[in-house]
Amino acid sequence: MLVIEELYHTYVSTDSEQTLPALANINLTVADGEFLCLIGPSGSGKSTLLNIMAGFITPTQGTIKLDNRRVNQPSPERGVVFQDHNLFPWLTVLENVAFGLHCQGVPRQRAYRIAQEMLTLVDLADYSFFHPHQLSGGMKQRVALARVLVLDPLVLLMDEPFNAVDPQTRRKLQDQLLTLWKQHRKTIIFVTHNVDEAIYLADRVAIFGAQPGHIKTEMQITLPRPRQSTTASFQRLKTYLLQLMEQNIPPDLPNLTSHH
């Protein structure tokens, strides 16, 4: 569905005297309905790649295609959820979610009806007429997710969206995202530094190395869902992925056949 070929990106300073290679030779294919996590150290270019996928940044070299169409600018078919919820503080929750529909010319009442249905899906139907400052951090992130999903994107791009919430809320948001993914089978590309989060969510992980950012390796996550982070198989896989992130030569693949 989404194909990245021989992609490079270099940042250039405003005076054009200094350059910073951010990405080198990225080749990646993402299947329709797949949940892919991008993991790796800070500064390895994961967010840069996500911004290129979104059309916010034009790569120095290489191509990205979605359904055989080249990605070269932002589009509602690629919805983005950031770390910061970026909600409009002067609008209600319902108005925030309906905003993109209004921009697309959807009539007001129909936009509000669709937005209300989406708020029901993320368990916020009772908060439609609240303002963002009246919500918890986790609730704001659910509103941000609803605001993107209401546009029915082909691909959902998520840049560490649960980083700012406490661990308990983070797990609830992860579970809710998995439920929505199972219901709608959106293609999701999710950036995270958290290996536990990647194992819990993903069908597959792409592990980034830095200086410049490149994909060191990819790995299918075959543990059956629902996944429990306390199981021995989960912990073995976590140890293995951490080793992959820290070294260039992978260790022997651990035995992951047991769920316990």
Given for the second form:
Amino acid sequence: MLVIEELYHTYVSTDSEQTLPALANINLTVADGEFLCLIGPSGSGKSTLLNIMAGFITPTQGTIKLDNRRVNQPSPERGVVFQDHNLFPWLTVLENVAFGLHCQGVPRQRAYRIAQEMLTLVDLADYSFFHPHQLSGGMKQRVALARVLVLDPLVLLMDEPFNAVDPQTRRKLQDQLLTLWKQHRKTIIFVTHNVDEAIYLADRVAIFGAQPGHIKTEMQITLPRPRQSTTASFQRLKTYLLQLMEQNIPPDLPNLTSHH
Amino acid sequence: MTVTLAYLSVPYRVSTMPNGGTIILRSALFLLIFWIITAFAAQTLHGIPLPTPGQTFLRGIELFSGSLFLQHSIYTHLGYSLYRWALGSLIAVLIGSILGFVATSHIKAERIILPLSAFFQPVPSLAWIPLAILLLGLGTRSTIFIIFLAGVFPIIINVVAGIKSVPSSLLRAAAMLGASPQIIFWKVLVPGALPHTLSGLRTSLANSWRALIAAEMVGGTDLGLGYAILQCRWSLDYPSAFVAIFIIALIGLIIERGVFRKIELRTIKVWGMGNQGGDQCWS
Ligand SMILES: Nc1ncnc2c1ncn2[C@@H]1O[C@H](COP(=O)(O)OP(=O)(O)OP(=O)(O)O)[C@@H](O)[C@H]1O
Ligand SMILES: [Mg+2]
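Having seen the form predicted alone, could you now give me the structure of the form predicted together with its partner chain?
Time for the whole complex; same chain goes first.
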């Protein structure tokens, strides 16, 4: 379980002249195996929160605990999929996926075998010896996913991972992610701008507001899976979520949803 | 309209582009004609016995088949020059890389190392000769010191630029995947810095090759291509000097085509990282 309590973060410029409060009073609990989407306007601190959960940034105040251990530095137990893949250009696809295993001291041959199996799982078995620049955006993101999944993380942190791909590919990637999530039952925290994507994927959505970034409200998505974006209930939920994002006071709930 | 289109069409433009072999052949032919005319004019107008291509070629064959040149074979001269070059450059690369890495890991060190490197880099290597002789006396040690100074600053500057060019997001990714400081150094910083490092190495080796030939001319050694060229003045053995000049140019060409181009094709090009410039150092 991931627990965030009374977390604040203020960016301070290098000359200490300017301060920018990016997050204020964040309280959030994410259950094991839960799929949580963070959604909200630009600049509302979603990436900042994700970077803090990843251990890249130390918050100004407050704590994050994963299974009762304090998060204070990056670790393979919290795998990050970045918006722009961040694969190592000098390594092949296979070497990229085996990188984390290599760091753990897994023998080379075994690491490559495990990496190859993971590549099969994300449908990239034939691309092991390609270099990242030879792949499409969607393929790179699948490699980026494979290189963290191979480390069997407790939590997956994903920051707008599918932004750079066309809508059809995006849907395919979402489906693939859902399949992997069902198989491995990871906790996933997924940042997106896209309301449709959030409803399609999430068990729960946390809606952010800006200035400073805070969680305005949370909403459980109880639509049965697999979901279909064309159904009336999906569309109603989408309209409702969009309204929630635009207004400060939530309107009456439609009957499909429950509210926290 | 059709003319314009035909002109713009790719096959037309490609067919007018000469290939590498043709370019080399053309410039060689131009050099030969220019040389013959100059030699002829110098001979008839001023009575100067400039070596002709034929004489140079014949002398080249003599030298390469082992005939002595200032008491040593051309191979010995070349060997000594290469040895000094390799040793001086090796020291420059080792010390330059270490200083460059130290500069990127400690901001205080950077504030000392970088400004000094930028300050001393433009100093022509020959300007160091009095200092070298004062410190190390006449001889090989001075020559190697000069080569070191000619090569070390481009290495420092480019290693620093290279390490800084590694995106912090890749360092984050590595840390997230559990990389130790050693792994981050060898698997992330070193390859990430390679494009800049290679262009620094290029500049460094080209600088020190030029510096070496010059240093051998004044440095009080009795071996080496630079020494040999200058001695040709006294023996009036100008064809040998020309042969030596060709060898010097060829070494540069071999390093560029045979080493740097190959390394780049196998690394940076395969990684899709592009060339960071620095092609012009040997020209
Ligand atoms: N490294 C940084 N230094 C200073 N300020 C920052 C830094 N990163 C983000 N900020 C500021 O913090 C605020 C929150 O930024 P953040 O990137 O977390 O928002 P976001 O919700 O992810 O936005 P987007 O949806 O556009 O990605 C913004 O006002 C931004 O300008
Ligand atoms: Mg963001």
